[in-house]
Amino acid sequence: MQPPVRHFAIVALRKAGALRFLSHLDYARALDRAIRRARLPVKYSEGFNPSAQISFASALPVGVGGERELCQIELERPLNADEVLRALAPQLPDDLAVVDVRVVSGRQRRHLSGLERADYEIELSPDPDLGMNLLEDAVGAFLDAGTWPVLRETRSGTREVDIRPGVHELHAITPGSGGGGPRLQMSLALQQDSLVKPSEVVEALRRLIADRTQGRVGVDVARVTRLGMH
């Protein structure tokens, strides 16, 4: 017997503004809450404190923007995308804010699993003596490097584990006309097995600033924003 046809919000969501800094539990229940006031005919768990079946593709840093957040809503019924998007818009504040919304049914239940890499853009505090010349040279070094090994902490201890696969673009950009400091951008890889989070590649590249400047040059993050994921 095949299993029945799903119904499934696809929720792209804008985290910004002082609500980047949400724990992703305090995210969670923000979000389920706005969907019990938009009255969406959404599938609940069982149990005493029924919760909205809600999952989503990858948890953001405290203190990370995200552009486009996705998450997958099960619905009970089929909805329109433009439905979803104007009962659950209104009951979001502007720092989380309804991006996109696309309805899909069928037998599938995971829609989001598929993910592979993130895009980030991370803004640098503007610093006299970290010019572009010197940011260039090390993101060139990193990418040019055949490994480059991080320490983790997991739950079994402290491992090893080589970043630079996992890092497939990474960019400096010339801070803009309306000032700030340069930008980064990188697209990272997201699965569990290859994952590498900014803040290590932007440790490498503090870490190669300082070899080059005997330590008198430091890299210092402004903002920290995730683009989108694909």
Second form
Amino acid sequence: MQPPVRHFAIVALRKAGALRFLSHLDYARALDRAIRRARLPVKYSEGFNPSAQISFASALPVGVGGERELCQIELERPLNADEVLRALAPQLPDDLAVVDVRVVSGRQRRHLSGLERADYEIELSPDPDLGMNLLEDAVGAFLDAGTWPVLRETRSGTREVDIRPGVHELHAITPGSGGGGPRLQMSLALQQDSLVKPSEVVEALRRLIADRTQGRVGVDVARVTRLGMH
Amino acid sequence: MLPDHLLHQVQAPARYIGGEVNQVLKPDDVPFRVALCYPDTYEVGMSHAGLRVLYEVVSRRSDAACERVFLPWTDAIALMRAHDLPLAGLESGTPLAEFDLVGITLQHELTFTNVLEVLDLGGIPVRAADRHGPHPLVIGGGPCAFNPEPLAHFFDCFVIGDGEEALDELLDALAALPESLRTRAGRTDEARRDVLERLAQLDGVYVPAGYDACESAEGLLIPEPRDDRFPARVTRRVVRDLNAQPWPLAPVIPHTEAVHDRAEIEITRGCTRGCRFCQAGMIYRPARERDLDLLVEQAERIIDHTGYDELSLLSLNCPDYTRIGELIDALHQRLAPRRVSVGMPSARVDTFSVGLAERLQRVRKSGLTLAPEAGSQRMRDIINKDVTAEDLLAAARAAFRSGWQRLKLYFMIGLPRETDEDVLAIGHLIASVLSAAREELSRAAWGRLKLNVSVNTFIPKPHTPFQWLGLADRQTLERRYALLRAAITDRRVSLSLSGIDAGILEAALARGDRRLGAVIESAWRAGAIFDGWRECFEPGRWHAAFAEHGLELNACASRLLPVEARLPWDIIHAGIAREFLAAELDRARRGEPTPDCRAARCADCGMRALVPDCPPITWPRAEAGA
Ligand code: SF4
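Coords for the form predicted together with the partner chain, given the form predicted alone:
So here's everything in the complex, that chain up top.
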């Protein structure tokens, strides 16, 4: 028997400003309520505790912004992207705005599970001691390293993981004219088995920079933004 | 309030960012800026319906802006102090000291040190006497304002009773003042005193600086008006018609999960069942209701504006709403298609109430709460709790038959004239609930049965028939809690007992006089904060603070007062006559009931002095045309 045809809206949201500080749970609840206020015909699960069928590509850590955070909303009936956008957009605060909406109908149940990488931009606090040469040197050394083991706390204890294969791209970018410090852009693995957190890459660079300056120069993160997932 | 780099360092930073859906932002140049504060965490304060109502009252005025203020958790307080950042309103980030009015709701004695922390962190001198002309006026309200004396040093005034009309009138009065008094900037100390004197003329407003605390024969400090500009007694405000009062239809939706994170409608206010221990039952008389059609309309609008999936009915006693069955059905009919569940926090102990709960929780049987309050019939007669063991068992049986497998039962110990046998009777009652469950439930359901038994210490409160009695002494409480623990061993029962030390402090503060101001300040300076939170509460600080001022904490809590004595809270006329309270105390001693005046005749509690046609609702009410 063929699975039934399902209808989805794939929504990209921008999580910015102070709303970066919503936890993933708070963010999910805010979106759920906005969808209810928008009166979108969302599909609910069966059973005693029916819940709206909304799922997310990946949770953002508290304090991290997102330019294109993806979620899929299953609908009772097909709508066009414009209808979803027009209903939902006025219900969301400015710092949690809809970027775009795509709709799909078909037998597939999951539309966000194939995403492999997440791109991040990390702005560092300005520091005269942390010049571009030093930063680029550390980035180069990290990329040249064949492996980069880090320790991760898991439910079953501490485990050693090699993050190097999951760092697909890493660049240092000169501070812009509008003030602020240098930036790092990186593309990191998103899938469970190879996932790398941006904080782990920053920690690696922090150690490399400390080694090069006898611990004189630190790395202070001002802002982390996930640019997108693909 | 906290810059980004500090937000990264605190737990639950979303508490501090503001900008919630439905918050009301006003232009910078509105004449009055009002901060409304619940002196506890964001999650607790955002759950409080009373604050939401007052937010609505102020926000809908064109001449005033309203902002919310909560007490940051200790991690954020430490950072704010280290970086010299003042406590500020969530809406605009305006520091507390720059508001015209700071209203603080006093819901619980164990938030008193939080009040001082809020003021100090906001850059406002904690003592009213140390404030200057331009400082905000600090106003208290809520149930603890019914004995304002322990906090008299810290507040410029208190508003007693229902706040909707009173706050509006207070703002009207301020708006009518001449420029030199009204505007905060440049106001002289004398002008400030002048403003307070004028506010003291308003009904329901108590300005403690207008009263000297004089020692009575019993050694209590009793406030006496300095001169005839200050009334001899301040009469509580009562709104006669709830339908005419505002109710927030687009409440601010908390960012983080509040303790009560749901839509709420207030179906009734006040209760005349007359439980003798219950302060709310005495100070919010008479019972008043909102009309059914209005409630259904309000419920729908709130759901439209919030997207909540849960609606809760607010009342001291939901099943007492005269058309409760119809209301539940109407709400269910409108809201079920929108996947909104309707909940009723309190169920009376009878099968009727269980039937109502059954209509609400048709599929999802989360849990049912019943409050018999005491274990023995003798004890329930003393406290005028009109419930028998048969009522409880019938209610429990009905619940089990309808499919509930989780029951929550509320009891109190340390009640007046209680004996060890009365406490053991709680154990017997639970045993009979268990055997009822065994008979009613299938084997599988019996295996899943859970009884949550919650036991609190009875605290004598002002304006109740037990106001003259002391808290049971520590040894007695310890023994009775131990007896209870030993008597209840079934693994299906989980027992949660309230802390004895917190109860002693609550009792001492509840019936305190003006001397306690210095004690509270000492405890706070020694680090007391969030006393209602087990992880923060340290009784040692409080014992030391009482001792520092020549007082003994346990003795203050347990002090018995003569019925003829003048009491510190007599300055507040709550509506109930002292003679009624004294007569109720006598009837308690004899175990005599006082029936609900809605169903029987008026018990002459004194409320007719405030509401001449009391009771506004009679029971059973003749429905027009029905
Ligand atoms: S005055 Fe009479 S009717 Fe009114 S609340 Fe008191 S006892 Fe009830």
